[in-house]
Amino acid sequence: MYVIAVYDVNEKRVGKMLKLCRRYLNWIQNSVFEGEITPVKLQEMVVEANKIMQKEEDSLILFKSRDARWLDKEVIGLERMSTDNFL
């Protein structure tokens, strides 16, 4: 499946969330990641994210699609990190 992950966490936990998301997805912009991931790996990431987050003040939003080709991605302005170089 193809996932876009967006998080908003307290600055005390930003570093940990950044490292976690980079292990599973491609960084594209501040607090935004995307990429192909298996359902098992996504569940693993969510379990680890729950250990980092304080649910009363942090959030993680996941947009899921069967495949990247089902998304129409449009970047307006500077694209900080392109994922087009992946095969």
The other form holds:
Number of protein chains: 2
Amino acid sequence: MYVIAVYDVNEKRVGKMLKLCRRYLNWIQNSVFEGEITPVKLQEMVVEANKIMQKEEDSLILFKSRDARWLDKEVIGLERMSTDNFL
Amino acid sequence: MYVIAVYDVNEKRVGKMLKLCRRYLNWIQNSVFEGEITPVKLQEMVVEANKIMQKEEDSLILFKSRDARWLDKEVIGLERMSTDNFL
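Can you now output the form predicted in complex with another copy of the chain? The one shown was the form predicted alone.
Let's see the whole complex now, leading with the same chain.
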């Protein structure tokens, strides 16, 4: 499946979340990641994210699509590397 | 069409971008918006965004889907209001 993940966490936890998401997805902007991932791997990422996050303060939003072709991506302005997948 | 918009702009321009995106979409997290929008309205938003953004420094990413049902959204942790559409 294809996933877009966006987190908003307290500054103290940004580093950990960034590192975690990079293990599973491609970094495309600030706190935004995308990529193909299996449901099992995604579940694993969510479990790990829950260990890092403080529920009252942090959030992680996942947009899931069965196929990346159902989504059309457009980047306006600065385009970051979208291939820094450190898996 | 259904759109997810995520921006990463210099602090100085965050206020303007927030205000702009809120005019067209629903705010769901930090710099993340989503909503149903017509292609014409989206184009209008992009034109306005281009006036605010500095191309070398800022970015706006749009994920477009013909139908919101093709995307499954999951929120982990804090869920913000998703109904603050000020259109």
